[in-house]
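Just one chain follows, in the form predicted on its own, and it is written as structure tokens.
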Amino acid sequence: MEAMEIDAEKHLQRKQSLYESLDEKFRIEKETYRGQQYSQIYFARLHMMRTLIYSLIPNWKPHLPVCTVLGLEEGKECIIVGTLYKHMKLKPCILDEYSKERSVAPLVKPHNFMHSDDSLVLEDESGRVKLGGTMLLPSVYVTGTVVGLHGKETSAGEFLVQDILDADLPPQIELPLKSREDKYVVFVSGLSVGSSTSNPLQFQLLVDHITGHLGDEKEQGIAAQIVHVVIAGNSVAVPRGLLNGQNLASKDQSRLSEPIKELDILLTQIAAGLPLDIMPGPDDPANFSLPQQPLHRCLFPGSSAYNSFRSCTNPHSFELENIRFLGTSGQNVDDLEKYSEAKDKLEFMERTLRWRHLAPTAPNTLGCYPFTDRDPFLIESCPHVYFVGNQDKYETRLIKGSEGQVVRLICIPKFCETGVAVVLNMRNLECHALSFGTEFSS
């Protein structure tokens, strides 16, 4: 009896943290679709980014005049600002797919559509010009990026690029110095509950660790310092074969709803103890195009009963204790990998920050809503933590900007394949992988 009382006294108090959602700009409830074209989102992007790049030119090359594409003169050095378009001979075309539909040879989808003959064009409202020279690499840039270019027009009508001005990292709010104690945020993605690769035991171990039901006193003490959980997309695996537009038989209906019910049971265990954000991913029952809207609360009758449960947009932006987080479920980086090259996923992430645009390939090759007067993917304030979900492996890096910005980049691996979640310490932005192997030796 005495031992039980001692245990009861050791009950750990979970730390709290101040949360503010910044998802408002990714919500489309107030938008009205009037059959508008995608050109308007490009105009909005160019207008916003050009104003920004113009403000950087005086510190870059103040002696050079700024021209429009139409105002170029042969041999005269100047700066032009516009949107890049990349000509790619391997880029898939929907008409080609339609014409090849009845062909005997199967269509092999390549992982990357790069080719040595790819070329770049810069366009503004006045016109477009082909870009030449070796400064601007087609392998790095993608359609939709807005840049400033120093160069001159050649006799062949090309613009010979001599230097490039990217927008670079946006301004960042200062990291708070007070209350610098250990507080942890757990990131996990690609749970794929209901898929053949998903291991229910692995996910349960993660839940038990987060909620403090696993490990010794020291580990439970660390678990009590977890103040937030973010689930970055692809939480359920819905059997796609059933979704063929026909009315579903009752047994098929239960097959569709079973994974979501299972996910809700596990999320309820987390939401009962600490705040939880869930983002939709490409495989989740949400709209396909970015920004994806929050998963409907009726899918989660158990966990949505708690006010600690939040269904969020993708991309997702929020602040914890004045530390700014920004992340996606991975579509923006996966699409960049198809149309450009980098040594790793972190480099793609860094590029999106330096271009100040979360998804430069939208709407060209990445589905997005046709906004008319704004582009919600512009990054106006630099995050302290930038994460992408559903990657092949865990990777992280700290990058620094010219004005003292510090950003922690995190690739969150697919949990169903790796059994790995990521833990970030808000005190110093350090992070480590949390691995849940379920291989037991007899």
The other form holds:
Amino acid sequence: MEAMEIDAEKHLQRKQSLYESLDEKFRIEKETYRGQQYSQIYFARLHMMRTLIYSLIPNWKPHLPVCTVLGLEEGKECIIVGTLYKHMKLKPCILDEYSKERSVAPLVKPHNFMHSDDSLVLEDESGRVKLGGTMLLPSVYVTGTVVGLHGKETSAGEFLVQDILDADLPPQIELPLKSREDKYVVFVSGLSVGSSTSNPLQFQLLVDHITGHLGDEKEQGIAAQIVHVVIAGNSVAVPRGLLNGQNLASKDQSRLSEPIKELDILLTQIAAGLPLDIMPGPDDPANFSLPQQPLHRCLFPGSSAYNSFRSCTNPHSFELENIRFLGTSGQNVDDLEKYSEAKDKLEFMERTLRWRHLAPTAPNTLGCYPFTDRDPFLIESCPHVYFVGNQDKYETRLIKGSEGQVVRLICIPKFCETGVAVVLNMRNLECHALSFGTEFSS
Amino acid sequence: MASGNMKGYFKQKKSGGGRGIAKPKPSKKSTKIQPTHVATLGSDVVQPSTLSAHNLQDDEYDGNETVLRQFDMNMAYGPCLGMSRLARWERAQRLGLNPPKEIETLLKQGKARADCLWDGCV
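Okay, that's the form predicted on its own, but what's the structure of the form predicted together with the partner chain?
Once more the chain from above appears, this time first in line as the rest of the complex follows.
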């Protein structure tokens, strides 16, 4: 009988990728608040999108005249371009708090504020016009999208829509066709460290797998092909019961910071092995309105010592070996779900790409910084991978554009609830799920 | 209410908005300061007379301020509140709207008001 051989020590080298951050436009340190209102960001959005849509009209319907809302003439077929506003009777209004007929029931109850009576209005600098007809479905569109419409004004003063022009997918930089090797990017979100639903063992298993501390040589070989990790929001669950406006006792103070310390320990393990991007989410200790600024380095004393640790904005945009990634922690799609409907979350994502705007409902129903000179959520270059975090389940689809653009859409599920992370192969943009369980079936 | 500077207070209020009933004063000056290169959308009839009438009453505001106000009110360059005039000019430039160069020179010289006409009044 042969003695068991100890595997000869093999050094497995982790693969590397060239990384470039494109988050500059989401930073707000250089912005000054001078009392401006949201009209400025809407103007910037309308102007940029309108210029773009005007350039698309000659390929769409070149024979029709283009006019402003105020320049509409009754019965004359033309094209108008403007920002959509959706009038929704169920949308919560701040004035409802002062209404005399207020009942005891909470004001903001329904999760989706749609109603069959919702109507759309098109607005530009000169005026607004109510939109009629059956072509433009209020259930699909939301306030803040800029579209071109072909139609004519009716005697009732409405604009009867005959056709719609969306900006469609932006131009994409082509990926080189040379055969690449398998390199993987791991996406995870909703770790919610510190919450009652999160399982520390599950997260530890994920970390061990990524860093190559799990499994045999073959397993480790696969892990060595992971070149990057992206954490898309909601990494920590701060015990909010403590934040009730009273002074914190010292023992409560340490309770408040425990989840973050626990997260830092685990992130240090990842950062020691490979590059890591962490994005803030709606529950993280970051600012509320989009674009959320990077989580402060002082929260991660252990992991920020590594230059492989990057705290990023939400939304987050970066390039890995010329593959462009764009993603959010979920707020943009979750807000769309409240004010419109689609067959699945991926369809919402696809719509934001075709409208060339990451978060069209900002600033209407989604908190947003009042930029004056630009709208940073406009998508100028089509990403190759578009991801959204903190969703209910893992979903993915490959969509194609009219000019050959190819985009991999990914919905990253909440890890604390599903135990699922997503792995993307940069060679062919294929995705698969990585699930971790800690329950042994009997 | 400032008791010491009442005259100045009212003066400020009138000219600060260009609002109110204006009695257009016939004067050669009003026709001269109407710049032809600044495009104003709509309200061609109402605007120049209201602005220039008030300008004639005050020594503080000269033709330069009228030009800048026309720039403030021009819808093509977007809303004016909440931005300095220079920032708004630079935004217009960046968006390819070709704002008149004279406005930039006026603002960079530093003699004119840096903020739009509604600033501090709304």
